[in-house]
Each structure stands twice: as C-alpha cells, then as structure tokens.
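Only one chain is shown below, in structure tokens, and it's the form predicted on its own.
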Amino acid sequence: MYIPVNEVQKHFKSETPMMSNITHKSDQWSPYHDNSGTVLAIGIPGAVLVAGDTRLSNGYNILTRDATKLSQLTDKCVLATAGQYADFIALRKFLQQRLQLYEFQNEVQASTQTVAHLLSRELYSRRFFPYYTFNLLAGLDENNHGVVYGYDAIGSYDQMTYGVQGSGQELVVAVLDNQLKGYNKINKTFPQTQQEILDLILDCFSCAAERDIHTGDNVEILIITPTGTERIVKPLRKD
C-alpha cells in the first residue's frame, strides 16, 4: 500500500521553538545571595569566644574587606552569621527589637537560653521564604559557662561546646574535632586556658583563608566573660 509522503510528515510534524519562549539561565532570578564567610565560637567554663572573618564577597567579586558577621544582642549573648548579609541584617535589627521589647516589659536582660529559643521561633516561621542565613548564637548560661547553639535555616538547634558555619565549615570543623574532641589524636592535651582557645580560633582561620576564597582580610573575635566583652581583631590574607 502506497502512502503518500506529506501523511506521513503530518504524524511526525514538530514545531520549532520560538526564541521567545526560551529561558537563559543568566535571565533567571533569585532572591538569594551567598555572601559567604565563615563563623566559628567555643564556649569554655566562664568564657564563650566568638569569631569571624570580615571579608563580604559576591562570587569572586570582594565588595567590602571590613564587614562584621557579628552582633551582640546582649551583655552575654552574641549572634554570628555566615551567608546573605541582607538576611542578617533583617534578623538582627528582628532580635534587637524584640530583645528591647524584652527588657523594656521585664526590667532584665533575657537570658542566652531565651535569646535562642525566640531565634529558633523567628527562622521556623519564615520557614516557606527563609532567611539565607547560617547562624550560630553564642554566650554564657546561668551558671556563666559558654555555650553555643548551632541552627539550620529553618530553625531547628542544637547546644554545643563549639560550632562553625559558612564557607569555611568544612576546613575549620575537622582541626576543632580533633584539638577539642581528641579524634584520632594521638596526644591526648586539649587546649584549656582562654589564651590557647584564642591562639586555636587564629589558626583555624588562617588555615580557612588558605582555601576558601571567601574567607579573609581579619578576624574579629569578641571574648565574653562576666565582667564584659572584649573585641580583637587580627589580619588574615588579603588575596
């Protein structure tokens, strides 16, 4: 049987797309940015410390070397963020609002375990838009030993003794598991005294901005203890 060649193109007929209805990846938007860097705090019996380098970048774009990732939201508590700075910003000026709103109806500071819970409540209800923000809440407890709550971006957290997020998570946590936890450590000292966590921290960020390209310029680290805060801040790489 004999079949005509324009009936057979009829069933095999394709339509060529239209410029227009392609989608470039360089048209698409988001609402997120990874500014990056990195975020490291230990807490040690009557003393938490807090780090974080001060380079805010865009991909390979540096768009600022002197940008602090961290905020002190009471006497004893300090909040430290890596990703979107805008997002951080929003949930800073978010806690210190309520933190003031706090204080101003109670007469007393809140708590570093009050501090946390109410962080906790702020990123689970913008769980469905989140902020892009990886935080770690840091200072002393009632017994002013330091401690550190670690948090994903949807709230949930767990307490700690030391913690680090950002870009530099992956180079920093495996040198602070093994001077801190002793994992396949065959000497078995731990560094005890504030001096030698503070000698720790300045290490592992040198050894961060070593590989990660956004991770550098300083470090500035804030010492929380009872009697108050004292600031530092080192140099790292500036490349």
Given for the second form:
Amino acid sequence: MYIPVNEVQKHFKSETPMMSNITHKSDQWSPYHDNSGTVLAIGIPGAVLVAGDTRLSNGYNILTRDATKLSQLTDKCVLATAGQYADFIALRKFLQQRLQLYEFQNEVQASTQTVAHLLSRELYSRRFFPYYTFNLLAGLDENNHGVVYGYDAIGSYDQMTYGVQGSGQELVVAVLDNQLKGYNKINKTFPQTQQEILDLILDCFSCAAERDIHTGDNVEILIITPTGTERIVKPLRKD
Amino acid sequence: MGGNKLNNFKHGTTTLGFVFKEGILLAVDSRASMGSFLSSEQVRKVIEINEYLLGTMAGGAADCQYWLAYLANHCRTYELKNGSKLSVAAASKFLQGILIGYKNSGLSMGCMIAGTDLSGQHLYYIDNDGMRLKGDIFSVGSGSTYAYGVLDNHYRYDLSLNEAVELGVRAIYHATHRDTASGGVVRVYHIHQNGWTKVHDGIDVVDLHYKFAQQKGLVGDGDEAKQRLF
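Next block, the form predicted in complex with the partner chain, ref. the form predicted on its own:
All chains and molecules follow, beginning with the one already shown.
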C-alpha cells in the first residue's frame, strides 16, 4: 500500500523492534533459588523406598554432585525434598528439633501420621512467604505398611502409595502411573518384590537423567523397613 | 511448567451441594492440578470436620485443608466448653470471620459448609472474599458452570435419595467431561439428621462415561478400539 513519506514514521514506529521500543524488566533480587533435582517415594506392604538424585544446580550451573535430598526424621520416616536447598535445610532443622522434643516429652517417637501433620502445619505457617520446597514424607504407618504423603509448597497434603517431586516429576510420575497403577496398560502385571521396585526406581532415575538437565550424578535410595534402614547409592549420568 | 512454581498451588475443581427432602447431598471430583500438571487424581475434596459437619474444598488446597481443620478444632472446643454442638450457621459464620480478616491477602477458598444441627440440615457457601450465603443449590470451582447446567435441569426438592445421588454423580461427570481441570473420581456424601454418610468413595469418571453412553444406546465401550488396535 502507498504511505506518504511524511507518515512513514507513524505507521512503522510501534511495529519495528528497535531498541527504543523494548522495555527491560528490571532484574529484581529474589529470595528464592530453585536447586532442582528429583525425588520419589514408593510404599509397599512392609517397606517404603525413598530415592533422590544428588545433584544441586542453580540455573545452568552445577553447585555440587554430592548433596543429599533425603533426611531421616524418625526410625520410621524420611523426608525427601526438591526445590530450594536452603529451605530444605531450614525445614529439616525445625522438624528434627521439634521431633526430638516430642520424643523427650512423650517417651516415644512420633508416628508417621503425626510427622505428616506437623510438616503440613509448619509449611502453612509460612503461607505468605513460603518455603520453596516440594516435599514427600515417606514412612511406615502403625501397621508397618509403607505410606507416602505428598505436599505442595504451602502444606496441602494427601496420602498416596507413591509420589514424585522435583524437576523430573512430569517425566517420572507418568512411568510410575503405568507401572504401579496399570494406567493405559493392557497386560496388567505389577512389580511385587522389593527388588523389582528397586529396579523400577533405578530405571526411573536413569530416564529422568536422560531428559532432565537438572537430574543426574548419583541416585541415593533409602529402604525403610521395621528392622531398619538400608542405603544404596548408584551412579547416574554426570552430564 | 516454567515461571514461578511457587504460585502454582493446587486449583481447579468441581464441587456441588444441594438441599432436598432427605437432607443434603454433596458431590465432588478428585483432581488437583498445579498449572498444567496433574499432581493428583485421588484428592479428598470433602473434609470431614466432625460427625455432623462437612466442608468442601475448592481453590487453594492448603488453605482449605488448614482452615477447615482450624474450624474443626474450634467446633470441638466449643462443644467441650458449652456442652452443646455448634450450629451450622455459627460454624460457617466463624469461618467467614476468619476469611474477612485475611481479605486481599491472597487466600483462595471457595468452600461449602454443610451439616446438621437441631434446626435441620443447612448448606452455606463461604469464599475468600468474605461472602457467606445460605442456599439450596451451590456448585463451586472451574467446572461449576457445567454442573449447574445439569443440576438446574433436574433438581427438585422432593428427590429421593437414590435420585439425588444419581443427579450429583451425573452433574460431576458432565463437569469433568468438559472442564480440563476437573476429573478423577466422584465422591458423594449424604447429610441427614443423624450426621453424614459417605455414599460413594470414588467412582471413576471414565467408567461413568461409558455407562452413560451405553444408556444412550452407544455401545462402543472401548472393545472396538481394543480390537482394532491390538
């Protein structure tokens, strides 16, 4: 179309991506950092398996290849956290101290259900400046049956048989839905033994490490049973 | 799922409740979404406050869980101190007072409080703006518009219990069918003069889809697809 010379500016100024047209968002400091990584937990009758990778990252940088995302709070339960590592440490400290106080006052360790509720309340106490943590609380219930509680950042929680949190959540949970619940599966065969579940967990982490840049280095697995806790560490891709 | 994960609290739901001659029927779905990711298909959106009061969850899951548990604590304390149970009107008003205090702070709650007391069965709607409404039919959540369509079509006060359950289930099913943020299973509770009863703990909406299709005469119940593909 024909545009008169003296009207060219009017037609094009707002459309051309010139430097003067670009407004920069000011880089505001944020108290939150996502140290990423993936954690998962699976409960079976008689045991619960909790796993987390050991990579801590900040954006495209790897901070360490050797950090644990798991914390054993009582003989029967373990906290697994993905998100901001500083908030994980603060939360872990609070829970450890509060549970020690519980043990002194009640002469018995807190049950998994009690710890689950305590964690929910602590997360909600920071409703307006949340802990940047995506938690899984895995443990044995009163019947020594494995249970998993999954949380969002402000403390809403629900009991599940398995849970995944972190940067590899979308990748891994779909696999577990298929393997443990039989969703979209024609021949429904489920892993029954602890060893089969362990193999499944290792497979899931290998898959997550392939496709998620923030997951890798090593996978640390804790197996909680009524007789004690076993720890296994396996290597993952380091790239 | 880029951006700020902290603001992706669990939202998206369909809950409904209505008063009829046999009491109150509550029906809810069970899907929790965080942004576009489905964090759970098995959430319990009816919170059992005590043996005579139920609350439904819509909006922020943590907000609803926490404040309805707080209400439960308050109801129990009142009962112990005063020797009589708190009325549904008073319980809902207590919750409204709390939410007005937190107005504009970012809480997200759209609950229904339903229960039975000496004056009968009552249904209230409470939300984070401080609104408290007494009513006969409510539906809350992203799928509420679809549920209202079905409810308003077939609701009568003199429904029998079975008809009411069927209506509640059907309304939730239709909402889950059209709303992406609703789904999972349907849970149904009935409130009557002796308290509440859990009628259905979880009917898969996928099973309902094929059941309703068959009722319409559509017999493609998945077997055709199975034969073709496998």
